[in-house]
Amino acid sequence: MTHGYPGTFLTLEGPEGAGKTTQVKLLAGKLEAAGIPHLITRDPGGTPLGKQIRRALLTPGNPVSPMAELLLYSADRAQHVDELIIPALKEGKLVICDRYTDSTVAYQGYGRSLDLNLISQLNAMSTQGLTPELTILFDLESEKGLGRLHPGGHDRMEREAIEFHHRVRQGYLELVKKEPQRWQVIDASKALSAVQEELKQIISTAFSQRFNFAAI
């Protein structure tokens, strides 16, 4: 355990269009009727302010600079990790996020190239330190992620060049190799039920020991 909290953190991280928000609302139903004490959650944009600043980010044609990027995103998880994630994980719950700090090294580190030991400061600090247990990466090419995009409905980070998308998915990579016994990694190419189906056995697997996951 990464934690001093009785609950559970799992975060789910990966580039545009590898579906891991569409696997993590099917696991939500089955979490639901196994009867699993549980927070799904997302970053940015999980608390009510965290919407806002959310809105700010992502709205196209909103002009962000790099750096107010990174304290935004920083400033979101502040007020998330205090307001909802260490509650629950107090309450004894299995917190999964979709997205949380490895977003930030892979999109603002490796994407905008700022510097990574900012970052790793900006991230201890408005996380109090939290880190999750497991993380679990839907890796996908970029070309493929962004090709499942839905036309002219693409946010602003959906909208970076090509370049920006490679670069991204490269820092995951990157992250993988230097904490493999954090990361799991699921071929998000594959088919969805396939995709899920992977997703169960790992979360099983990680954390049979502390919840039943036989009904799911």
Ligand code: Z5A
Contents of the next structure:
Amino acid sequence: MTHGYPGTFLTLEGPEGAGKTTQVKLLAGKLEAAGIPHLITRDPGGTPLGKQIRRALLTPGNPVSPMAELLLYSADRAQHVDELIIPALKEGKLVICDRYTDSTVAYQGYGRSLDLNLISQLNAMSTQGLTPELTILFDLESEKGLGRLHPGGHDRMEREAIEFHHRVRQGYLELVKKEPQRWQVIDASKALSAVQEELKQIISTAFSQRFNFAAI
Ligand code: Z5A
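To test you: the structure above is the form predicted on its own. What is the structure of the form predicted together with the named molecule?
Next comes the full complex, this chain leading.
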């Protein structure tokens, strides 16, 4: 355990269209049916304040400077960790967060070329030092992921140039190399059912001593 709470903290990462949201929705039903206490949430937008920040960040045509973008994602996370994530971990839940600090490193660090040390400091401040025990990367070529979305992308980030999305994917792969013990990588180009099976396998293997995954 990397934090002092009784719960378990798992994060999901990946480029656009990798299928995190779809997979986590499928998993939620199974966790519910198996009676595993859990919280499924997302960055940005997990709290009422976060929903307002999310709108400001993702509305197309809203000018947002790279530094303002970094600070807004960090502000969203500070509220999210304090209001939802830590309380759920204190209650012993399995917390699954769709995107977390690694998104900031990949998008604002590698994508926007902001200083990685500054991002690391902001990530530590905004999370009260809370790091995930396991992070799953849904890895997918940028072109494939964007191709699964609405043509041209529907939000401000999705509309970035393809080079930006390539840097983001590269950023994720670098993160995996730097800290391989925290990451598991799923090939997100596989069929939905195969990805779901792999996700279940990874989670049940990692956390079988804390929750009963036999029924999922
Ligand atoms: N961002 C940031 O810059 N910095 C930060 O610190 C944080 C985030 C936290 C959040 O928007 C944006 O903010 C995001 C990163 C940035 N950038 N963008 N764009 P979001 O929450 O709306 O975006 P997202 O998390 O990337 O969601 P997404 O783009 O929709 O991707 P996804 O959740 O991984 O995919 P999905 O919605 O589950 O699936 C997309 C489509 O693919 C859908 O039609 C599915 O039916 C289809 N799909 C899914 N899996 C498959 C498979 N296996 N085969 C075929 N088709 C599939």
